[in-house]
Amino acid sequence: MSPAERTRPTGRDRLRDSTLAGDLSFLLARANARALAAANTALAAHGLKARSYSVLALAADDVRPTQRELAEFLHLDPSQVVALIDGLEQRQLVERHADPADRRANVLTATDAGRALFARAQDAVRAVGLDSLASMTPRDHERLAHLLRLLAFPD
């Protein structure tokens, strides 16, 4: 075995010396799906997954969202929508209203029991959060949101 050999690095750690592991869109769908793992298992509990948890989140928001919004700010597909919210409302965790702007368009509420539900998940998720971010100062906490909202929000 050559000394090069012997001192480069093996498994995990030499994937890391990678180019993929340097490139931004990688370390943004990894860390993606490091935090939905850690999320989802959090949530279980609780008997939600996040995009479950994110329909009841803003629904107990009260921003009364409508299920058109609920899909363009979740960037998810209309009836992908439809089905958790068939889901939480099968649970008695949300409500659809009719919108008073919009007769033909509904607004989703939660109830009693799903605001109840959401502030315990709000707990789980937040302490799984800071769990995964446990080796980053309060500073990088707020710079790292900061520089995800410019991402997910660029308009």
Given for the second form:
There are 2 protein chains.
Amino acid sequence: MSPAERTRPTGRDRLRDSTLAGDLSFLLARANARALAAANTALAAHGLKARSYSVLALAADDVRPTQRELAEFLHLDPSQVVALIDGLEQRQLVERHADPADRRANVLTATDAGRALFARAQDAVRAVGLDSLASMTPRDHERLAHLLRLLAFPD
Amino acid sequence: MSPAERTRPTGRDRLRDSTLAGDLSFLLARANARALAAANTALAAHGLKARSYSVLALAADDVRPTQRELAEFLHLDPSQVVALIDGLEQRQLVERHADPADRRANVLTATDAGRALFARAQDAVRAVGLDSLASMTPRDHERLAHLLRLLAFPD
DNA sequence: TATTGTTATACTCTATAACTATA
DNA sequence: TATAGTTATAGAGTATAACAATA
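Could you output the structure for the form predicted in complex with a further copy of the same chain, given that the previous block was the form predicted alone?
Every component of the complex follows; first up is the chain already shown.
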């Protein structure tokens, strides 16, 4: 370590001692930014991003969401959902089905190809996720998920 | 509860049972989105957003960050930091000072007006933050901060 | 009259490259 | 030659309003 580094430590370490760095919202934003970047990197090889991955995940699950439900759950505008589904539908990964009970609504399902791609993408996301979580015990992981759920779904 | 609601529960509740909803990255994204929206709402009355608030916070602290340090710490491009500081400087909340040790670098400090505004903004942010965290014990709050720090600063 | 999905549009945010002045 | 800050610009993301079909 050089004398200069001792008298004026590198900015990263100095700024970590700031009051902002202790703020929960700031930690949340930074942790999310890291997780999002890692996920997007892993998903790029499959032609997906976090947004389209989330839509595909809900289509591949058996929840049969309408576009309106997707918009509310993912905190997106309905018009953004249109664009996301258009992209996935052109690649024949998902399908829109008119809801028999309400013909205004489109129910989203995944094709076999969509399910297969989702499985591969999920593996890729989990592989990079483990890098960041490797130092965390399963118990802490569970605790974190529980606490985040309180913030994510307060009602 | 109407019969229709029992046979086809509202989308929000159905989607919460999806596998995506249990994913840590998804919970992180959703918790962050909520915290960010709440903070931005609280900050709007003071003419700030989360970004400019973060810059002002670090300027008002005594860490004397350079623009480069701000960019790295806040995960922003240096050109974005320029724009953020321009806005704060025009309102005379912060000042750029050429670093005597390296005249290429600008050290950022807050004016008295900047410190005063930051104090008010910080109160506003904490007030809305408590809404989301009211159901959380201080011990859980501390645990969450600790776990998020592991994800936010893994090295 | 209200809601679902859609389109169009404008605004913000983000990423990139090139330039200057200092080191 | 490399780095800090700046400028310009294009792309992605986001928000808003208006519209047709259906409830």
